[in-house]
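Next up is one chain by itself, shown in structure tokens, the form predicted on its own.
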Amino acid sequence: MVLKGLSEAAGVAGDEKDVRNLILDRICDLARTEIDALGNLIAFKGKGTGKPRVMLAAHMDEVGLILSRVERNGLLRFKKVGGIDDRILPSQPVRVGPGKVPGVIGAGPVHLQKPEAQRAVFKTEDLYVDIGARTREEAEQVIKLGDYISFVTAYQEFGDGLARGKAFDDRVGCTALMEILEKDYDFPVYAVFTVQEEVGLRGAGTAAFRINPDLALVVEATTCADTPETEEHGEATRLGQGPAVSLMDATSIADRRIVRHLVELADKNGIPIQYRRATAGGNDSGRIHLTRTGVPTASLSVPCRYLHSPVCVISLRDLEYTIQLLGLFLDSIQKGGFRL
């Protein structure tokens, strides 16, 4: 499955090339492609003179770490790239730099901690990456300052149609766009695999300016908080209940015409769908909708447990329904069933 390769690839924000190459190898015969100056992969299908000009966006990057200092004893200090909870970092296996040097995130042993320290959460500055080097010189033979550090998680399917792995935010969206590119359209469709979403939605803004779309749809992974400690009204989304549409978040308010049409298509075709019951966070919509004189934009999201952690969980049925609904949306444009 394409999701497995995308999930296991390293692509911390600012270093998306491995993910981009995987996608490019798969779609190069399906669409006309280009890579812009920032690193976005833009794939075009359809007739360039038609209307409307549609932009689909999914980001390639993931949260991770960046090497900031090498200690004399060969241990590596780091900074976070994107939003990561410090509590999930200790003992995580990682890969460092282009050489994919294996390592593990370490902290001081519990046996030597004072009682008050045992109750506290380790901060990033208390942690380090151990690559097995004994000295700074030995470490610098295989790594260098500024190297990216990514988590290591094997993709695995389990339970009743579930999958676990890293970087489902947003390799699920990339998977969906790759599937959509298998089809042909008589209007211009731009599938954009964006960079640096996790550090400020940066790639989407430049890509949208380049494309100047009439409307845009962001395909994303979103928070699923259907765990026991969460009250029902705060769950945001539920796993296995279908793709989620957002009415608003911290960076944008969705175009209600697009949202309404997505819901109508889902109801008509028997696709389960849910509303995202949270307004925190944001995605590439936040930049796209502000481009030039403005772009009507909405988001279609796959619910994901444990977002921004080394091990995420999704329902593969939710992903499949997302791909189906995205295809129906484009089909309705092609048949004249949706106009702004």
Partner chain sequence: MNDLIGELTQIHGPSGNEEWVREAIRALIEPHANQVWTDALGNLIASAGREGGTRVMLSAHMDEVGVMVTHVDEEGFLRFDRVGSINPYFLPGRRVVFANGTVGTIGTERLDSIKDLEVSRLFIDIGARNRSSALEKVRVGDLATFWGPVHNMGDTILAKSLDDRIGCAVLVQTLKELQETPNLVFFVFTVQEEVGIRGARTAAYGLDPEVGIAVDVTATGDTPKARRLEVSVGKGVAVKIKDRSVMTHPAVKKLLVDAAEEQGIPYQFEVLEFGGTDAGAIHLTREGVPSGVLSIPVRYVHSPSEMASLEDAENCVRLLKQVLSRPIRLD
Second form
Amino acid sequence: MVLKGLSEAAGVAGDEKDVRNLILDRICDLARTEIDALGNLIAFKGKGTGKPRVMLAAHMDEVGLILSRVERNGLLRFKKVGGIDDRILPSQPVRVGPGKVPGVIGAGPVHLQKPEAQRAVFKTEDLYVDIGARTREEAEQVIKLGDYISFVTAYQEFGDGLARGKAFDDRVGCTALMEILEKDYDFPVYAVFTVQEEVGLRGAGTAAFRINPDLALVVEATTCADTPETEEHGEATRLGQGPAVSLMDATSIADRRIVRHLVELADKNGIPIQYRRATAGGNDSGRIHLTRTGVPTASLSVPCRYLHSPVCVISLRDLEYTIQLLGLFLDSIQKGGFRL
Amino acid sequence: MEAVELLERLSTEWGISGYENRVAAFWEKTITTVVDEVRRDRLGNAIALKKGAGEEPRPKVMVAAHLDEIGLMVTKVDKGGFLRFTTVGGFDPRVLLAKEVTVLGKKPLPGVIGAKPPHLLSAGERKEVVKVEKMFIDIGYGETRARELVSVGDPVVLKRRFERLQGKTVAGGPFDDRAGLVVLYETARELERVRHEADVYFVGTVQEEVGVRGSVVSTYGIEPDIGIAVDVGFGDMPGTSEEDTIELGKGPAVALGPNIHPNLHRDLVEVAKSRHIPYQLEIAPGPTGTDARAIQISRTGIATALVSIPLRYMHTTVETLVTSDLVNTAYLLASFIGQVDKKYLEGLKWS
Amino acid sequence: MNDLIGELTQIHGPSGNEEWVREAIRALIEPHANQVWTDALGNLIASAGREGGTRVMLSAHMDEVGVMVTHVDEEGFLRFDRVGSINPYFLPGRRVVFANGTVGTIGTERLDSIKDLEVSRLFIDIGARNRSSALEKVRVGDLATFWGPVHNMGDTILAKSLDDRIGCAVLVQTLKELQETPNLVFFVFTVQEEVGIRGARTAAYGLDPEVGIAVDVTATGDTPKARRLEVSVGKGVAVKIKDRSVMTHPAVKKLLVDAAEEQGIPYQFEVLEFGGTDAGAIHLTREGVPSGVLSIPVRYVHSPSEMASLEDAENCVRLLKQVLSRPIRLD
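Switching forms now, from the form predicted on its own to the form predicted together with its partner chain, please provide the structure.
Then the entire complex follows, led off by the chain already shown.
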């Protein structure tokens, strides 16, 4: 399963190399590939002169941490890379730097804290990574300032067709893009595995500038809160009800022609599909659609519970449906069944 | 001109965001002696090109420092001729009270930021931070004359006084980012002595303090292979954590994080080590609040670095730095640029 | 001008759904332009003037703020998110209207305190008795805008969506009245300004102008205990000095002020501590475009009862005509 390897690879924003190499290994025989100045992996498939030029994008990076100071006693201070909820950090196992040095995020034991402190959320600056080193010198033999720190969760399938793991946002999208590269097309298809989405959609815009596509589709993982303590109108998406198509988020309004076409294709082929029923958040569409003279763009997402945590949960059927729908979308362009 | 003199001279020029002409003009006049061409782009960025010795097409390196400073702007000529104002860029309102200012009206007008004397304050008022909207500038004229001389929208600058403190420490301002402009000049001067293949574009950017704007358009125009932003970083002082600060006098901080190409970081550090230039590290977990933010994502993406000059009391009128840090930064940049050739650019490609 | 403004405010056009506004404006400008076209994001562009002249981009945005349905519950109530920035306190009790004419009113859950008022506690009631009858009229993803007819009171006009249909009307009128211009002028009616100044960005990239002037509305400080802002309705068009998106280029400010002075057109200076306009995107295009903004003062912006002065709008047209009447050169 491609997703397992991708999910378990470390790829904090700015340090996507492992993920990129994994993907490159699998696709280098399937497509012409190129890596741009920021580290985006661009895979090209199809005929260069045909129309329309289609850009598909999924981001390789995940949220994580970066080592910002080594204390005298060998403990490591860190800062967050991307949006992580402070509350999920205490007592997480992690891997530090290129050496994947194992560590744990420690915090003072509850027994030693005053009652009012027990009620407060641990702040990032009060936490540290313990790699077992007793002094700064000992620590610096295996790690260095600026090392990226990633979560570590073994991918596991569980329950009724679900999977849990880290970084499904957006390794599910990467998985989907790798799948569609298995086929050939008679128009230009650029599958772009982008960098630095989690720190401000940094990679997608430069890739889009290079490609100058006629239309773009972003394949993502998106918020799903079909869980206790959330009201029905706040759940955004539901697990197991198929890919979610965005209408609008904080960074873009989806091109309605593409949205309509995706919904029609799904309906016609018996693929469940849902709207993303929220407008908060953003993804690479935000940059892509504003590139040069504008690019009609939409996004298709796999619903994902506990996003940005080390224990994301998805339905594998949703991922399967997403890949199918993506394939149908490209087929319909191939057959001239979709024009802007 | 020596670094410290140039810093003093540059910091006396006025140039709040959007009104950088005077700073740009003086900087151009200085740097033109050590570069091949100087031009101004449509938004006012000052661009000085020092041509390389390599064969065309030569690698292009852009080194950017911003021209603008934070300042104030008149929002209303109030009753009695007092001027109400807003801030341009991020001021801490607590440092504004009881400051000397110059209002750039029909002519430069001296003024002071007034405040109610402590004797008349209630116990509660004394503990509260005064909001900018409650402050005013007194230019000593009544309403009629004030209206003749001042319009809504006139820029206001804080009076600066260059102080030579102990050793190589100086105080005043705005050193953010005139210190960077000094480094650019010193780098160009150093490159007179260093053979370099690359064309080097020294860019004084506009409007950094209001959202890194000048670098958006200047980078687009230059389309460099490598972009390096030179700005100031938070100097160590009581009440801050060592994790968030860099030390004065210990050399430039070479940043690392997603905004920075890892090879550029690595090689700047290598150069510093091999030339025995003091340096420090600065961790940037996301896009930095400097020109590097805009440079990196221009066009198809630019390999970007950031070096920071340690500076205390940022965004006040007593910004403090050690001038040896400027010279060391310039030496580091020139040494690094000296090794940039076509082969070096090849090595920047991700494997 | 009065009728033109009123007519444009009544067209449904929340961000991303500007097609009806676009078609209405297209019909109005086609007879007067060299060429009219629409770009990939839906911006409507009309060119006028002389090839080879200074390339000037004028822009006014077609979109208005609104709400989008995110959920239809079993009882037929609609939950929604805002499209563009709307103060949630402006929402309860307001009527909204969908593209198909469906009207609803905004209700609130029981709140212990007015401070608990958040958009997630509000809903739209379209009078449906259950989910299925609601879904006959409205679906998830549909957009609604404020409902409200135009009201004229002498020089004062009261209407929804003066932001920025009054700017659109100024551009339409300027194009109609423009006899001749030595410049190459692009009249751009942009999309998606209210959700992040988006349309102007791609339009400017395509047009590659040398000068940009946005025509938009601005808030005022002329109401009781208002935020300090030296801009009043009826005291002339406002020449923007700054907002959160742009510092007006000094040469563009001079261009606008000189034109006003020459024609004796009343104007004010605007220093806005919040907000942004199309100029924010235009000036950062490619290698940079010196840009400025002419603002029509409007009270109660982003409410169903925006209020402006017709004379201010007419003065804006006069000013633009004067600016365009000779070759634009910035120095």
